[in-house]
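Take a look at this one chain, the form predicted on its own, written out in structure tokens.
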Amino acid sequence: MTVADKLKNSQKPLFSFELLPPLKGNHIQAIYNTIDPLLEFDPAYINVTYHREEVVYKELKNGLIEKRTIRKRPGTVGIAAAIKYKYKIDVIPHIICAGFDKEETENALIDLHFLEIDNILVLRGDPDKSTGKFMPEPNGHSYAIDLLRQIMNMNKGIYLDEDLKNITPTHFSAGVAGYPEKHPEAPNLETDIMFLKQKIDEGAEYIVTQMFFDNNHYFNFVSKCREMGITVPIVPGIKPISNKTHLTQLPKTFSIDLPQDLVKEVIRCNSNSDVKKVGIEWAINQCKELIQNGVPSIHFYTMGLSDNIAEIAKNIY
């Protein structure tokens, strides 16, 4: 059963979460240490993010500046496979446009198909940190919908190399991202949802939202999606605040608003430990209201930490 089928057929809200691959040089045990405390809540699936390469500039002894392209985190395909076969839980690796051309994308998808990992989340990916702009790779995709079309073609047995023999069609089930407060580059929410509808028409089977801290954003987003003719499951994404830097970091990074009541509570905190408690309580109340309104699942962004997610889950599952 695909994750999309689970979302459509479950009689209760599912529990899922997203993992960051550990920084290069760390052991996979760091991933297991995040997963293990959450197993008691019977996760329906686990997402694994993909990260593009980064450009850094290093000053040499002779005074010159050297440009280096590095990848700070290990490959998502290998991590997804390790999780799938250790825990027997469905995994959803992220597939992104950023930093990959069509050939590299196809090779990654072939590997996933070989490993029987058939659930994926299709994303454009973040802009280059050094420029703040998104630029596709030569012979790469500019938009998530183009990447989605390549994946749907593979499901039909259409690969980039037209001369391939004995082709086996893939059977990927793809999800896409939704932005309750609109994508940072979209002119408005209505246009953003119009483009989202095109991805559903191309074959995406569910939507996972960007984090939000005011449930009204989610409810409004779902209402507008339904008005636009989008009928697939829309999974809310939740990220509990855990330190004071999140007050400026999250709005800047993700182009989201923080409710004033939450901001006031965090400002009053004397330590990040107190902030963490506020974040947990806020997320519990968010989740309870979302469940009362019939969401198909709640998806948590762990950012490499799981103790706060476990505390929230204890109160709602």
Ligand code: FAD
Second form
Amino acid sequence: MTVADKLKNSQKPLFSFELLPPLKGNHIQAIYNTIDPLLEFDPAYINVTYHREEVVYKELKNGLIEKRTIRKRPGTVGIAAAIKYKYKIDVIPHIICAGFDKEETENALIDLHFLEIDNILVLRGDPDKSTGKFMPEPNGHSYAIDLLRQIMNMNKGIYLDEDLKNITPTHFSAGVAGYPEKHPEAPNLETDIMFLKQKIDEGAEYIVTQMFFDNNHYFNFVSKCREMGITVPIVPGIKPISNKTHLTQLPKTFSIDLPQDLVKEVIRCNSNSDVKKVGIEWAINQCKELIQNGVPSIHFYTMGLSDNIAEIAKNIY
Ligand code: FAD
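Having gone through the form predicted on its own, I am curious about the other one (the form predicted in complex with flavin-adenine dinucleotide (FAD)); can you provide its structure?
Everything in the complex follows now, all chains and molecules, and the chain you saw is the first one.
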């Protein structure tokens, strides 16, 4: 059963979460340490993010500065396979346009196909940090929908080289991203949802949302999506605040608003362990309301922390 089928047929809200590959050089044990405390809540699937390469400037011993392009968090496909086979839990690696040409994308998808990893989340990828702009690779994709078309073609047995014979079709089931507070580059929410609808029409089977801290954004987003003819499951993404820097970092990184009541409570905290408690309480209330409103699943952004997610899960599942 694909994750999309699980979402469509679930009788109760599913539990799932997202992991980031560890920084280059770190052990995969860090991933297992994040997963282990969450196993008791029976995760229906685990997402693994993909991180594009970054430009860094390294000062050399002779005082010169060297420009280097590095991938700080490689290993998405390997981690997804390791989780799938160690825990027998469905995995959803993220596949991005950023930093890939179509040939590299095809080869990465063939790796996933051979590993029998058929669930994927299809994304454009973050802009380049040094320029703040998204630039497709030469012969790469500009939007998530273009990448999705390539994947849907592979499912029909259409690969890039039209001369290939005896092609094995792939069986990918794709989800895509949605933004209750709109994507930062979109002129307005309606236009953003119009493009989202195109991704669904192209074959995406569910939507996972950007984090939000006010459920009204999610409810408004879902009702606009339904009005515009999107019928697939829309999974809310929840991130518990866990330190004071989140007050500025999350809005800046994800183009989201933090409700004033939450901000006031965090400002009042004397330590980050107090902030963590506030974040857990806020997320529990959000999740309870979402569940009352019949969401198919709740997807947690761990960012490497699982103790707070476990505390929330204990209160809602
Ligand atoms: P797109 O669907 O391509 O949309 C990008 C922008 O272009 C939007 O403003 C949209 O309205 C507009 N648009 C879409 N289609 C068209 C079109 N045909 N013509 C004109 N405009 C169009 N980033 C990573 O790098 N790695 C990850 O692992 C990752 N995981 C994520 C998981 C989730 C659940 C979410 C919500 C985001 C994630 N991101 C990740 C961030 C994401 O890559 C960025 O938000 C990116 O800027 C947009 O990705 P997208 O797939 O929504 O893009």
